[in-house]
Amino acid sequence: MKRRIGILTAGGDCPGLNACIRGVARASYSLFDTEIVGIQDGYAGLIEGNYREMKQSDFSGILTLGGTILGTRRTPFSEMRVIGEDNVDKVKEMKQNYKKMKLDCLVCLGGNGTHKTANLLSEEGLNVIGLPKTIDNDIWGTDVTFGFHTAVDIATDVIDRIHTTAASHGRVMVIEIMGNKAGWLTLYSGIAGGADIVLLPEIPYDLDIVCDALRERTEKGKTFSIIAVAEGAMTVEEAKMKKKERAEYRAKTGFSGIANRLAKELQEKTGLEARAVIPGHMQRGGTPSAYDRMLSTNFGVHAAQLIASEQYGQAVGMLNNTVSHNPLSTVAGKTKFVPRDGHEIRTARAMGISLGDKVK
């Protein structure tokens, strides 16, 4: 029986992507007869009817690629049921494509948004199956997610050169990894960059925990620190809040993100001339390792062999060092966060890295 199946990214990009389309169409080209459709730009795509017929060849020179050959667009889940000014509902636009395009499944390859549109998507009736990228590694469900290692290698290389030029010049060097709700990314570069402090969104740290640290190495006869903060990490104080409150009262520091800030503060607090370093998007770009090619191929053939066995509404993981399944509905709208009591956690204070609180 042929099977028609609709294959888009949505979200950020990350790497791993391409692998992952790659890893789905050779699996299904080998395990049924199938016709492929690669939709443009995500949900964007599915909501605006831009679509292409795909051939084999479509999926040959893909696997290092870094980023998606079908394009990515942010499209907040919150917004899928507001009719705005364009007067479209999006969802039933969607289901109105997907039967246009004579679909039998839809594969969406995506973070926590994209699962919980898929899930919606679920629910409506179509058959849908996830795939878990992002660079964060906070999908609840899956151990890891592919993306993740390739970034951990980027941002502990930016830690690892920034360790030169700290110890050059005798500085704090703050640098701002990734990960405005998770500290996945931010902990594994740090602890395998050498960082001296670590500070996470779920960890929230006293400012004068941190400039302790710092007067500490500096006893010691240290002459320079590596800070790796997470994009949301935030101060005790900042914990406290609510999400405007929070929002209003960075406005007022007048800068957008946490390095520059927490540099300037850690200057004036210790007298220790610190500098800001932000590698940005570069964490996500760039062929995906060794690692994620073979993770994202696991993951393609895995919803692949899903579609053949028709398990729809499922999302693929790891799961115990094995690829499986799970539910969307048990996953969707879902964050895995870092634990505080975590192997992790518990590997970084035993190395004597600060996260910034009071160790109880």
Ligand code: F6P
The other form holds:
Amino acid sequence: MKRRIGILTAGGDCPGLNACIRGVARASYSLFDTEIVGIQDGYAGLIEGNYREMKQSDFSGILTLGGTILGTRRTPFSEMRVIGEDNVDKVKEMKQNYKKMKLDCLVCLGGNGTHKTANLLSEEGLNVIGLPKTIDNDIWGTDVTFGFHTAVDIATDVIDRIHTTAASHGRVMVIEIMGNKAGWLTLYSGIAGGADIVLLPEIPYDLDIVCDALRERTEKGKTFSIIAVAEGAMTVEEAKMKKKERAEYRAKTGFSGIANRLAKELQEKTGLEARAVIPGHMQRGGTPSAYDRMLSTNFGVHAAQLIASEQYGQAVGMLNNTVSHNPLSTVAGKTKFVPRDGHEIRTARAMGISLGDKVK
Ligand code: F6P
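Please move on to the form predicted in complex with ligand F6P, as the form predicted on its own is already shown.
What follows is the whole complex; the chain from before opens it.
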């Protein structure tokens, strides 16, 4: 049995993409007669017909490599069915190129947006499999995504390093962690790094409560404080606003990100010296951790097994510590947020971490 597999990586990159590509390829080569087509820059390459035949040797030496050998781009799902000024019918082009490449299936490595387009293509009759990557860990239907734990390690290392300089200077350090909608990365690295205050998009914060938490620490004789704030964290007031209104309100403050704004507000309100730290895309760079190499490989192998048994329209995931899969249609369009009553939140509160909200 011969299978021609198209592989693409879409959305923001993360460590573990190459390890996962390698997992798909190596397991496929060992399970069946395999030909692999590498599609460049995600769905953009599928639309534009930008692809290349891959050799088995192309998948060697990439296990530890960060980023993606296939390149990636954000091609928003919301625009997939929109025909723009270029007059390109993206869905039609993707289907035609799939045919032109003579694919038996398409493996899409990506986050929430990628899974939505994967599902669209599956509904359009293509054989598609989704693989969950993102440092945000916010894909529904999997306990964990690859890339997440490497990012947790990186962000935790940032928090560790900030501790010493915060202590030396007696400052409040506000560290902005990636995650616009979901706060998993901030919560995990905040707890692992021993942050004193953790602010998440899922739990709107009250600035006065954050100030009180800082003052309480000062009263206890603590000379410095560490705040881990998710880039998408918001105040109680902002949470009541519509997305557009919130963006306009934030633009008026003159700060592009939350850490700088929060550091200034806290310094003004408490009189404590505050600094902002933004590790940014560093959190997505470099070598995947051993955990992520293992997870990516597990997921890649599972995708190859699905291809071997012709089970398409599936999204691979980790469910109760078992590598498994869900129909793409049940995963697409959902986001896995941090549950407010989840065990991680309870751990944070039990450790005395302030989440900037009123504890009932
Ligand atoms: O989805 C992953 C992520 O790193 C988010 O945490 C972050 O908000 C976003 O991507 C940044 O996107 P970009 O790479 O387009 O700057």
